[in-house]
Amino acid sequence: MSREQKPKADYFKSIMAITRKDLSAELRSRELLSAMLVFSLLVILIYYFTLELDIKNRNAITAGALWVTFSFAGTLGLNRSMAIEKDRGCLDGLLLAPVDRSVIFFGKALSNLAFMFIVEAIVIPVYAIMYNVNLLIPGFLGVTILGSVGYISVGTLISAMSVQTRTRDVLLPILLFPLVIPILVAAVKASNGYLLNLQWSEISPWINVLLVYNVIFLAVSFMVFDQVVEE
């Protein structure tokens, strides 16, 4: 292995080490996933019992209902993920580790993304069964992945910023939701396009928004995460 390849390999190993730490800790405690899942399922049940809709209207609100559920559950997960690190003193240990600070960002983002994917993998089939809606559409699932990546990339950065404050539970959604409005709107529009069988020309602009958003905020998070955690 060349000298250039070794630092890259060490960089990715460090990222995966942080991700594995979070996943193994969650497998032992099941604190974060259980909270996200219970919250998501409760929201779906509330929709089910309060909205008596025919099949056509169900299809029309499905994307919005799911993304509202994913966004609030994701916020709950982001908040707890960083708060646990702070309360247990693990965050200071990570900051003292002899690695680039962006490693912490990508490691936490991957673990947060894994938690969100697990919740989505359970919520989507449950919603499909309850509402008798076909959600196993490749395009719809692809939009769900793209939207989740963008949401988690911004959310991980903002949660690292807000975790240092006393009002972190309130501050995170206040800072996060204005920033993720573009991705939520694009994800809902693109998801609706696939669910309603619209033409690709009507869906592609929203897919482009998701792609551009993901690239921009991943790059921004990579560049500013060091300054955010230093503050």
Contents of the next structure:
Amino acid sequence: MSREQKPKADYFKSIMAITRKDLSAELRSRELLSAMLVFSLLVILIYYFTLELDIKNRNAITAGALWVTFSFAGTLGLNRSMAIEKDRGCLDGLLLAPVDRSVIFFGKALSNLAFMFIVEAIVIPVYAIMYNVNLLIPGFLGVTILGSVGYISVGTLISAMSVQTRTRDVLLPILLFPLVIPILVAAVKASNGYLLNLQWSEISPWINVLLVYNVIFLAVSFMVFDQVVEE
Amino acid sequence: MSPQPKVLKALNIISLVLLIGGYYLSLFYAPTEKVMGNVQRVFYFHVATAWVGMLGFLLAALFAVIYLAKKDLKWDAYGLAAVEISLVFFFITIVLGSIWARPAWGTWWTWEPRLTTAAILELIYLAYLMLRQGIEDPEQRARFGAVYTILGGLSIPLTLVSIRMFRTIHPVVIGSGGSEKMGMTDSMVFVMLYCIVAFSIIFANMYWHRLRLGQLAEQVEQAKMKLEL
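Complement to the form predicted alone: the form predicted together with the partner chain:
Then the entire complex follows, led off by the chain already shown.
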């Protein structure tokens, strides 16, 4: 019995296979993306009334408003994406596959990230048009990408746990939000820096926080994911 | 359930005496602080409870790592006990801090980095308890609890750093740092150290009781399972 026929060469291929599976399933049902998108757009409309986004406030609040939207819409997507695996027994199938468990983590994280990016790619222009703010700043978009990576890496791990509990959907935001506060703080401050045209020296510390957070939490999620899906 | 061992019984009495001693020392023995007056006396218990609170959270993180390595449910029980007790102590710390902050800073609450981080810390461990409640299988509960404790332990320093930076870039603060460096006389330092030691012993006492309670709960669970069979 040689266990040395390791599928290592297939590592990235397997990750892409899981991601592709998620994307094509979503392409057919569109239930996850449509929920995230409609929710985001609703929230943006609600901001108009609740935050009084007049021109004076607008620049200072935009980054915060967008990040609150992304993180709430994100939990919708994360919940759904894991619930589908769990409910239809797909997760067991994935676990049976002769690949490293971390492949499943990265595959799911990558597809979650893709959903997040799609939502952001629609919400940001819509917000820019509705509130007449120029958001097409490369730095701002870069920060959004960095923040999403950190948010999704922790979120994928936490949603894999919360989906296996009795209270599932309720539990995800409660578990996730206190952990991603550094991301929210740093992403909002850095985006604000770009929107208000601040010096690089005022933005770079926040980019560093984002990078450090991403490295630490990607590594830890990768290491402990085994523990979370073990049966 | 075996009766309390002698050492534990002795520890109960010692804890009580130490607590009363702590009250006496901080309320009567310690000199009145010149600037802040009597309200500064809250400080001794504030520091001591904060210390044991942090100690418990650190222990919990340590036990979580050990649990994941060894997979012995004993370590999970140790971690849970530490988190529960620390949650209470840390809450006391925040309340005492509030009582002090009202006259000293003129407000019950300010978004000072340590205060904010303390509040987030409490929320993380409350979430931890809620996570555990949602899982029936003890082994799975232990695994998830350990993973979440580790994630929480890692995010706390980052939260503190990012909130601190948040403040320094925007210095719109009501009484930060400056008032913290109070000149302490020798007797004040003595009372503070006394309280820290006293509360550490009280913590150990409660921890022991909580562990016994955990064993008891486990026995109940097993008895129930037997009945069902």
